[in-house]
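Next up: a single chain in structure tokens, the form predicted alone.
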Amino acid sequence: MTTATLNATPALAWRNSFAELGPSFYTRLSPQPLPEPYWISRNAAMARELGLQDQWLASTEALDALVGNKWLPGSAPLASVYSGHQFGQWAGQLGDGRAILLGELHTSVGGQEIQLKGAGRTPYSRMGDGRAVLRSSIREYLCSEAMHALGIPTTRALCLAGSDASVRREEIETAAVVTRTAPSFIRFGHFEHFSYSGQPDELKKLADYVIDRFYPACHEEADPYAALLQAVSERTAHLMAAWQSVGFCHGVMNTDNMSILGLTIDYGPFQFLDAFDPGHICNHSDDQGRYAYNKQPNVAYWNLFCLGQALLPLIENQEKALAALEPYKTIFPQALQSKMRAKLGLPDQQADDSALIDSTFKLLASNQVDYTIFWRRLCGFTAQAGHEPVRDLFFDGESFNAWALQYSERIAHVDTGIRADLMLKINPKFVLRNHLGEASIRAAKLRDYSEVNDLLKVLQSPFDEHPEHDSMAGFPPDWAAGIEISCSS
């Protein structure tokens, strides 16, 4: 086989099913040529699930075309419209301001959506260049794949690439292009466009769409609509679950960032919790703290409360769509509840468990531990040993000896090696702390990319020890907390 060969274009299956939804939902349009592109990272492993050959995607063909420099066969790149509730108040028309939909392959796991992020100016750019920056793109790059790897529902990432081409935010800086993926990139958003536009047609043949692609028991149901709620707010129930079991903080929760599919979408001021604080803020933008940590699992509620509002031309039953977001109290607390038992090492669930997880996080809170380094640890705690890799932990040595012995009462009659492995499945080692990424930020600006593919390595399998890169599972060091992150991150 030829070199050419190897590079050539391959024989893509596009479907394009939301093309075929109508104008009324897009705007047609091609990206905007990226000057002189380079390759930053390759996601060989996501490139294998779409079907893409490894060669290929190291190609030069494949970076034009991923870039947005040459059109795919068979893609039909558009900018898709919405609105949204951003930070409580509502914004009106949005839209995919520097996002373009290439279509929909046809993989071995279904339908997967292909986005270039940061690939020109649409329609909906309200005044924005279209572009994204390096930095976030290596951010938003690294975590989604550091996400997955979690077990955490989210869009995923193919690759992403950068050019010397400048881009005006708060300084100049270099702009960048990540390919990402997932079955469908539809939001809450989505639907209150057509909903307060009062676009009923529109509203229904979304539903429609949605229902039919990805939620098909709801047309057993007797309301479709309210089915489809439900089961939205059943899945986002278990997101934020998985969301607070990690300490990730999000950092701007408006509707149009929240994933029809239960995904996490839009990775801009994330953040892994380093010292443990329930309230903390992520967002340097966030001024009044709405998207606090603690705060998520309510904001998520509000953001399905909206999207219901929204889909009420369909249901139109105000109590039925109340009911349908029911689910979603009850869910949280039960899934978050399970992870907790998980990560404590608890193969059963008993009456008291509600109290040992409240007064872990109780414990953690006040002596502001590092959140992922005490899991981990704890990993390797038992009932007859002195504890002291996890004591260390805390300045308060007498509340951790009286959490210590609530904790050894309750796993006393665990088989020490079946809790161990449970807990070193569900607490990793490694997560995105904001200092590794900013570290890899400030090599790959320097054209040095080693740093983000190592990452890249380590993130994708969190759970595994890596002893060649303790370094990333250590206490962030002391400039790391002058790390500010904001809505242009």
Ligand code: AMP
Given for the second form:
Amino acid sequence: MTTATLNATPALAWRNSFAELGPSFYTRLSPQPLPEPYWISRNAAMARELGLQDQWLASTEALDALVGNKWLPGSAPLASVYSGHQFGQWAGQLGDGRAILLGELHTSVGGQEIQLKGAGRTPYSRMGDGRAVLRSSIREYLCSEAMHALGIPTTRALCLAGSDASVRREEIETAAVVTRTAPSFIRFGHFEHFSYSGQPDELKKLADYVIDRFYPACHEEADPYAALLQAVSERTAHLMAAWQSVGFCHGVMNTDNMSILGLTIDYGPFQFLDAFDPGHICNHSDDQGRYAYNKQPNVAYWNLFCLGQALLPLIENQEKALAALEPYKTIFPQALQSKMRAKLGLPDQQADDSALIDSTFKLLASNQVDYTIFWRRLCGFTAQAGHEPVRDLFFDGESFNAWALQYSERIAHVDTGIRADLMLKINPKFVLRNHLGEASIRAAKLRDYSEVNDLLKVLQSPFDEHPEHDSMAGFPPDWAAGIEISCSS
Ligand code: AMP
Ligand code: MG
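For comparison with the form predicted alone, please write out the form predicted in complex with the ligand.
Whole complex next, starting from this chain.
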């Protein structure tokens, strides 16, 4: 890696506040060079938010810098250490095994950390090779932007580059690097690490850092650390409501994959539901179904409990820690209900809404209805238009009719225009279904990146019609059921 200043590289305003925490938190290192990189996709919208020129992002300098082959002046690459509970078991030390933090840019949308995922081995790689394969990188790149456009808190992705360097998984694949961004990549597992390795000073330093930067209101509270736990619980409750309402399964909700900012982080075997199946398991390695779709809200609570346990040396009182977690139990159902009311097009709240929401979920499950298509078609549900487009999705017409009656009564006094408006903004036409990602991956393996880029464009405005891309909003093909995605990526 060269330290020479790159002529074409703009003077970026690096701040690198995480690095100021000190060496107990990370190892400084250089990314491992990636042989002969090439562009797969660049996200112009994200580049603009970061204040990066399109022209620069398209340059060879940017390509080299963002796969880790050249140093960006002012950046200070490092891999951070964290621990975590994986599949319910304490896994001990983990850390950034293949993600390297370049530093933090000062931008118009606040401080944004820039991280290269798949940038080579680190002291935390354990048995791993430090690389990410093309298929999983495409999935992370597209899904993080799709989630952002759906209004769901998430890490973002600036660009995606590939290389013909081979990477061994179940078979030989090729490497890729996703440049991802977030205000912070700190996870619950960072707190668990310093707590369980007996480093109370570092634990406090980390908590103070997170409060200072992201939860400053906690400073005003009698116990800032209990307040932090409560604030994280609240954000996580909202995140779970967002996931459940859009039909998103994360697949690997280990505590090291839980963001302290309540962001969706570490896209692996995730899936948007096709047919609505509450017990759906998207991770092929999750034999017990620990991370099934309908378990996610409880798993998040379990993970928050681990965070609370990790913060105990600072909170010093178990009762207080438990009390800080308590609001999750009311905020999550309230937040979910408010999302579901909007999906149903109900601008106000009524006493029997939760019964209507429950019966909707039950009906979708018993008829295995396509989740995204149902909600989008429901936007056009009016007495005048007839119910056929929605009814056609159900094999049990009678149970649909009973539900449609209940729903029609509820919306009788809601203005049709207001309802449609509300619904079309929350019920996306497009989500990153597994088969769409898979088709773009197959094309990319043949060096055709147009599908990746078309998908990116559509997923960045998923509530718009994009009539030229109607096929991306259709039912999954039969082969979609055979797609198996596991942790190995
Ligand atoms: P994940 O399941 O991707 O969230 O990763 C869990 C842990 O394994 C983290 O510490 C990762 O950095 C690490 N890891 C996953 N894949 C690799 C890899 N190919 N090389 C090195 N570390 C990895
Ligand atoms: Mg992870």
